[in-house]
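Only one chain comes next, encoded as structure tokens, the form predicted on its own.
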Amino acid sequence: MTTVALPDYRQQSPEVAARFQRIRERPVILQVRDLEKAYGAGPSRHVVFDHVTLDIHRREFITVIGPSGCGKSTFVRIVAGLDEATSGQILLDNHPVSEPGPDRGMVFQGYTLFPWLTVKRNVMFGLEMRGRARSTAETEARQWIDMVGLAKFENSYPHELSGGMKQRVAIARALANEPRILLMDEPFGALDAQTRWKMQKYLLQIWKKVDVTILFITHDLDEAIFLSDRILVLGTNPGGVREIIENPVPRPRTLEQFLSPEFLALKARLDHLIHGDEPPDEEDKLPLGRMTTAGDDAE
């Protein structure tokens, strides 16, 4: 079998290099400085991650990946103000982040819509909480509902929607407050493969139309490459930044690019950073008790 050599994952076409130059020229809106999260003290102290430093530019799409236990969700919760760092600092537009605020929208993996409210009232909720008049909140909510392609369902309740539609409502509700940054913690992880692919495409369409920066947590390498400008790879033992990679795959992205040399080279690098070259641990092997008398082995 012939082995095809992949290009260096750091190689960029002139078009991609020019795009990253334009990104670097935009203002930095989120600064993460020497961030650490640890639990306990003394010999039992467990460091989830430390020395995490990152600058995110306006309208940049950043994904965060890493093995289980590396602190991906903890990191985004600290940015959201839902958890506290042990040390370090996060600045959003040069203001310290210490608690939740409307300048950060959040979309979780679980469906967090209010089941007793319609689609429209779910999207209106945050606007009314911020003091918008009912009529103004309704007008603005309809604009966001139309943005995510659900105008026909504004009077439907969450239980009447599919999983992908619920997440589109959650995105509309988060964006209705016009946050500076949208934080997404594996928002498509509970969806089937076909719906997930659709949601990834929807998200890119929405992002192109809205002045928002996206910080996206995922464990799916294909999803990370398809969506992001840059990819932050976290490690474990010790936890921290393994690498920050500029995505060499050109935009706009298509399904056919999943087999392109750039895509495959980057995916191979990400897989190596997360899993390395180590063989499976002994603990991953199951007991060899036989429960069949068919006389042959399944392959």
Given for the second form:
Amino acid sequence: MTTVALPDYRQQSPEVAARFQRIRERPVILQVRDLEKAYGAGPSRHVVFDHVTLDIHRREFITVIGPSGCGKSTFVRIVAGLDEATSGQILLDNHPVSEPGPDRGMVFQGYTLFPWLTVKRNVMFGLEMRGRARSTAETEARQWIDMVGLAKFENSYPHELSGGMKQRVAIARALANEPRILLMDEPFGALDAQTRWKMQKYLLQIWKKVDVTILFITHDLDEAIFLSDRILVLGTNPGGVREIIENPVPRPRTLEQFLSPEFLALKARLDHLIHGDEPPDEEDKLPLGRMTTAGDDAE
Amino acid sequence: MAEPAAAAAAPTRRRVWLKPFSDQSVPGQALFVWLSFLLPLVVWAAVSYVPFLWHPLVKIQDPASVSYFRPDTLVERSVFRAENAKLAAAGKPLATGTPANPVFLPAPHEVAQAFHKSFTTPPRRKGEKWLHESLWQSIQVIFWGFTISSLIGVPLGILCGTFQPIAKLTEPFVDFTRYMPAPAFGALAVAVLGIYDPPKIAIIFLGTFFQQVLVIANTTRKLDPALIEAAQTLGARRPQLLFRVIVPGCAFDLYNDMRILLGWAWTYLIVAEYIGASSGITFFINQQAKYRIYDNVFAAIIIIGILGFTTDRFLAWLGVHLFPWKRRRSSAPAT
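With the form predicted on its own already on screen, would you show the form predicted together with the partner chain?
After this comes the whole thing, all chains and molecules, with the earlier chain placed first.
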């Protein structure tokens, strides 16, 4: 086995660098200002993360990754307005946000389609909440359902759909509100590997067709790299931003890129950031005694 | 080749039958529904018609020379034997009789006849009601008691389940009152509301209402909070959350709660009808028991069962149509 020397994960091709330049010139949609989340008070105070600062530009795709307990879900929930930060600010189009609103659509890990509504009525929900007339809402909902490829299922109930289809409806439902930013909290976490891979491709296709900025939480390194423009890496002990990385893998993304040098370099870096400072696993200390010799002769 | 296949199939079938928590349908499942009614009926018929099962009494046919035996009366088997032994010792002809069950256990066919009879026979005394009139009165009492309770209890329960302060304000007192048996309020209800239907409706209300608030509140709390969060990120505000998410989200479970609570109301009916001027189906049952017409008593009790069971079946059927999203039409298609 030969070890291939990987390039520096920060090294960008001219095309990729030009793309990031263009992204930086776009207006800022979401500003995260010195965000802190802590539980408890006094000596028992536990800081989940602090000093999180980030500007997200229009139509940028940001993934957030980190070990469990780093507060990545809490972070996105604060942006959504479902949790409160201890200090710091979230600005959407320069206006501070404090409570949930349709300008920040969210797709959850669990299935949160309303089980008593058909696919169409689920997608219409946000539109109706915002006072859209039933017929307009219906026409608009149909377009979004079409876009996620579920036109045949518009009158089905959520329990009749597979996990991947449910999440596609959830995406359509969030996008129907034409949010400024789409928040996705490990949306494919409950899906099997095959479906997950398909959904990642779907998501990039949808993102290409819609004017939407995406903040995507995941714990899967491949997923984080495959989807993102930039990756926000959070850590624990102490909690906070480890690094914000500009993804050097060019677009459009393909399956072959998973073995490209940039991809592997970035993956190695992420792996180091997330697992590098972890103490050795308990499993490494397991006793070495064996219980069987069956099958040894075949080796 | 056929034999091993058959051998393999047999244990599989057995496994399906006794698989814990299985939702697979077993061939001939409909039969079980019938059996669940048929088996008790078979036991009842066996005890009634097979002479050596139970039958602790003897129905006298020919009293012979026993002074206190009369034709068609029932005596204990031991007494009958003792008297016959005396007659035999004296060399006189023996008394005859057939094994019989106590009068309070009529045979199925007698109850079946009573069923017909109780609807077609006029009441014994003037002013007493026909069975169907008694039933109708009971149904009205239960309807009003349950409806009034639900009109207040369901909204209150949903509010308690949704808003913490309302729960804090309501539930301790409701919990406290819940432990006072509704019938304990009987005398009070009569003093305030008179002796006819109003105090009975009040007892059903008291018996149902306090349980209802707590049950409904608990069911409401079981709604997946993620659905509420999802609705919030879609732009739903508080009244919309309540009417567009919480109420429809709980509706199916609330509906089933109501079915169970209605059964509860029937239990309180019997107590309620004893209060003030005894009325309704309870009065009918008591009256028939006084006349020792136990076949009518059984018929009336069974009618309550049939009424309750058909109501519940009807509500279950209605539920399937009210909540189409609870129906499993087909297995989930692939992504």
